[in-house]
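Given as structure tokens, the chain that follows is alone and in the form predicted alone.
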Amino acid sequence: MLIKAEKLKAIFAPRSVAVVGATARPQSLGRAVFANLLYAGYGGCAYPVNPGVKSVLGVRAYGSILDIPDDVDLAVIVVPAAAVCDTLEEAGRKGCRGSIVISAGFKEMGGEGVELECRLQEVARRHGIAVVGPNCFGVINTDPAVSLNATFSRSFPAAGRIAFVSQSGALGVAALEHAAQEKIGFSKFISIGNKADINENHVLAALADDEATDVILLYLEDLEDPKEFIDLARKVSEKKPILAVKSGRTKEGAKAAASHTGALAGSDETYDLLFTQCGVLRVETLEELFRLGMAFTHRPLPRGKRLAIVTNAGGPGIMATDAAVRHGLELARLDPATEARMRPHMSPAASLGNPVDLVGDADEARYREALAAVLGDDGVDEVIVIVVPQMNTDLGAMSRVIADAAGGTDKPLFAVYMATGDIERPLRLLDEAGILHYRFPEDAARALGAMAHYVRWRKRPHAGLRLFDDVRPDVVREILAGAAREGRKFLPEPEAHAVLGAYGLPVSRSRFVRDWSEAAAAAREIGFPVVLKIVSPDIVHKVDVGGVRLGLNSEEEVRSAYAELTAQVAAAQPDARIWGVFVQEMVGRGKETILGMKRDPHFGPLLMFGLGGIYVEVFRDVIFRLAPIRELDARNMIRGIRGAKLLKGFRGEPPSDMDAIADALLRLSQLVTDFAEIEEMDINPLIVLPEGHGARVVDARILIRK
């Protein structure tokens, strides 16, 4: 990873560039790329390469990259797909450290295109060239010392503090057009295309320490290595925010009826979990991506989530309040001294709570006093100032007041001008002062909410990955190997309990028996009351075939239940192999929860937690995280379900043992991370006893790969 990130320097800041496939023909991509290189004011040496022409745009052309007399850092390849590999081979022989392959016709076409891309990868590896693409739009670096525009874009963006990484070339084109219209500046732009070599992880690693970049924006259709992305993005997000649009919903596999986890886990939800765990802010639209990206370039970040609103109209203040609460902010409680400071300067009709409503006739002088007061309040972390123009509103003067207020504080101040008409000059004054402005209050609240969320994430307690040393992987390995030898996909409950017990999960007291006399003896040993469950490698859902008997209080009841249970199961499923019966303690009253796991083919083990028993089927109140999880992840899973209040203690009931749940989740995480053979799992229910009394695994279902 570090080697690839280092090689990206040859792509972002090359000392010399050869455009292979440059041509003088109007409207050609080769001409557009070379023209952009020249017209952007590239600070290095640029060479057109084309055996069919003598010059391109007045610059001498070379028949081959090997003919260039000087060293070449970067080869931009714009030739037919069939010629790309030979061209890259020559670039490698020339000593190029990087290449941008704009040409299309590779794996995106299927068939021979896939083989061609494999050959391209082999050439790149053999020569140690970092390759962006193929099928990409190119790369831009706006640093004045570089001024690299190795794209076929119609415009070169202004310099800014945002780096934009796009998997889609066409979307990259649209993004640059939008950025030009909205006056959004970029530090870097990179279209990664098919990701034959360089992918989003390499680019993130390169941008992590890029001093020109404050914010990283991603447009993704998939992730090349999700686990590596989590680790990398978590580290990068500690330094600078990452915002992402993820499109292209992957096809869900057939939902496994064998486990609740398999039925409830969706592929797109997995991306939400991934982004949540590594601090990436997921947004839904490109417009939102750029709006929030711009917000994050405006420092300072808020200290917290306490918002003050200053307005001259009640309705917009209410709209701002509603939006702020929706996006995780809270209205600040203004200090009584703040209101006292404002009162002498305000209309008697003004409402000086929060939102601060200065009423419609407020001029810039009232705004000045109000902003000074709320910004000086220690209970305020950020401010939205709303201006709805009235007959006597001087928007130019208002902009100067807002600019002065922002210049004297270390708190974010966002402006909302709900105006049309000739407002270009007032808005330009805000731009010059570095103040973000919006047309509607909801947009400002959304931006500040995202910033406050990011600050909370950065301030979160940090915890390392906890690994338990009292586990018995040898026991699990033997059980899984035995099932594999027999060609079984399902572990009956005695095996499932043994697997969980080997990793320290709190399995209930139990014994596997083969006849009624053994069952009676086991019940005496465990202690009444007990439960009987049928054990068969062919029966996943025991209740459906009458394979469970609860609350047995004597040996006579055990003998009778054993006979009834085995007879009923044999009648319901005559072909099932009956191994015996599982005798289990009847766990006392507690809260039923569910722990589960589904192994996603792309992301790995996906853990689930929620209320168990019938609740999981009725309310689907569950939460997911990608394993391995840290202790903070486990605590957040417990707190994250809607039914968390039931576990904390509700209407006089004692609180449940949260520590026991967290411990079980962490142990389950370690188990499924250690054993890729485990495909799906439900622990339903895990009965959680009152605080300090632990929890018990009552029922477990494990599916493994054949």
Ligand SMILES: Nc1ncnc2c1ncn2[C@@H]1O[C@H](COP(=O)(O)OP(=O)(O)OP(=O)(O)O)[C@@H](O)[C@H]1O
Contents of the next structure:
Amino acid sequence: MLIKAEKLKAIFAPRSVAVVGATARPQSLGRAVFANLLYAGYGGCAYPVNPGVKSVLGVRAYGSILDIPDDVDLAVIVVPAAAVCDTLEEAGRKGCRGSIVISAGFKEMGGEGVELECRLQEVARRHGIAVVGPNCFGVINTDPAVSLNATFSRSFPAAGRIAFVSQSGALGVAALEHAAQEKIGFSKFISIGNKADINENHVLAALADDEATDVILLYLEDLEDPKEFIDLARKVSEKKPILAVKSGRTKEGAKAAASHTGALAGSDETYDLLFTQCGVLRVETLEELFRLGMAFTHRPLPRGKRLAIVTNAGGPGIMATDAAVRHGLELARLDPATEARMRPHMSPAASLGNPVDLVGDADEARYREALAAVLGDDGVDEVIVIVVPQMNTDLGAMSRVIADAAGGTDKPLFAVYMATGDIERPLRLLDEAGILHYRFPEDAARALGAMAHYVRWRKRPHAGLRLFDDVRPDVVREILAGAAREGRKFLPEPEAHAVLGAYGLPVSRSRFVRDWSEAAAAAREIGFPVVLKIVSPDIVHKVDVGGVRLGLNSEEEVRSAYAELTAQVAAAQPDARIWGVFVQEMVGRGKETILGMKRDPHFGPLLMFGLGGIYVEVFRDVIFRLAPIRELDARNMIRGIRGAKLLKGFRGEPPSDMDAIADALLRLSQLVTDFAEIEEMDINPLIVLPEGHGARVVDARILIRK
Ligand SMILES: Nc1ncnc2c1ncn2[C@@H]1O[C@H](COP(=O)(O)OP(=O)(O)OP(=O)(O)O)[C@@H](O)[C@H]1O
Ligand SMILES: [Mg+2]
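Pass me the form predicted in complex with the ligand as well; I've looked at the form predicted alone already.
Whole complex next, starting from this chain.
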């Protein structure tokens, strides 16, 4: 991993580059790439390689990379797919450390292309060359000392603080053109194409300590190694923000599954939580990606989420407020002294709460006073200044006032000019002062909201993974092995209870029995009231076949319930093998919740939490996280469902024992992380009692891999 990241750095800043397949033929990729290298003013040595020609664009050409008299760091390959492996082989013999394979015709084509890509990987491995691509758009480094444009782009971006990583080549082209138009500068640009060797994880690791990069933007279609991505992105986003567009936001049809958890887990949502758990901000569109990316290059980042708005029109102030709240900001409560400071300079009609409405006739002098006052208020973390041009608005003068204000503060100050027409010069003044400006207040609020969110994420308590040591993996191993020996995939309630109990989950007092007299004895021991449930390896939903009897208050009731229960189940499902009956303590009034797990082949175990009963089935009010989870994840899961209010205590009901839920989630996380053979599970319900009284698992089922 680290070695590849190091090699990638050599690709970003090579001392010499050979372009194999360079040609002077108009309209060819080989020409575009070599020309770009020259015209960007590359700081090292560039060599065209093409056996058929003497020179390319005035530079002496070589018949083979091996003929080049000097060392070559980087081989950019633009030859037809069939010739790529031999070319890479020569690059390896030449001692190149890296290669960018622009040629297409590999995995993306299927068939022979797949084979060709395997061969390419083999050559790369054998020579220890780091390969970007194939089927990619290339790499750009705008560092003036390097000035590398190893792409076939028509434009070379300005230098900036954003690194952009794109899985799609074509999209990379479009992105560069968009960026040029929007005057967005890049530090580095890298198109990873088919990811035969270098993937997004290597790039992240390399960009983590890249001093030219403040923000990392990703355009991804899939993740090569999601678990590694989580670990890496979590570390990298401590240092710099990562924003991502992950395309393919379609639902993988939720297929019928044996557990609630299985039916509710979807693949796109999984990406959402993967990004959430490692601090990556997921956005929907490329435009948003770049727009927010720009905002994140702004330094310093806000300290918190308390926003002040200064405006000369009420409506836009309200829109900014709504958007700000929607994006997680709150309106700062201005200090009375701030208002007192502004008042003497303002029109009597001005309303000096937050939003500060200077009203329509405000000139730049009033804005100056207002900005100085709110920026000086300790309760304000960031400011949006809105200007709607009116009779005596001079936008040029306004820009200078805003630039002055921004120069004297370490708080973000974003401008919104709700204007069209001749605003180029005023906007240029803002650009020159490094002030971000927007046409609409919502966009400014969105950007500041995202920044404040990132800052909050970075400040979160950094608890490591907590591992419980009072667990009994040996017990679990034995139960799972027993089921596997019998060729069973399904663990009925008593086995599931034993597995959960071994990991310290609060299972209810229960006994497995085989006849009514054992049942009566068990009930006496457990204490009335009790519950009887049918135990069968063939019955997943017990209630559906009349296999559950609640609230039995005496031995007599247990005895008759036993007979009824077994008769009813036998009638409902005559071929079911009946092992016996589970006698269980009847847990008193509490809130029914569901905890579950479904193992995703790509992402690993997904944990689920939600309210039980109709809340799961009708409202799908559940939340997922990828295991292993940390304490904070567990708390956020509990807080994150829409029905969280019901657990906090509502209309005189006592608050539920949240600590017990968090503890159960963490133990479940450890269990499913330890045992990869557990495929799916539902704890439905975990009955949560009032605060201080814990929770009880009263039903559980586990599915294992056969
Ligand atoms: N020990 C208990 N104490 C209190 N209530 C219980 C107990 N056991 C079951 N219940 C109640 O009975 C309901 C059905 O029981 P159980 O979950 O065991 O049946 P099930 O058919 O497996 O249900 P599902 O398929 O929905 O998970 C539970 O959701 C709960 O409300
Ligand atoms: Mg149940």
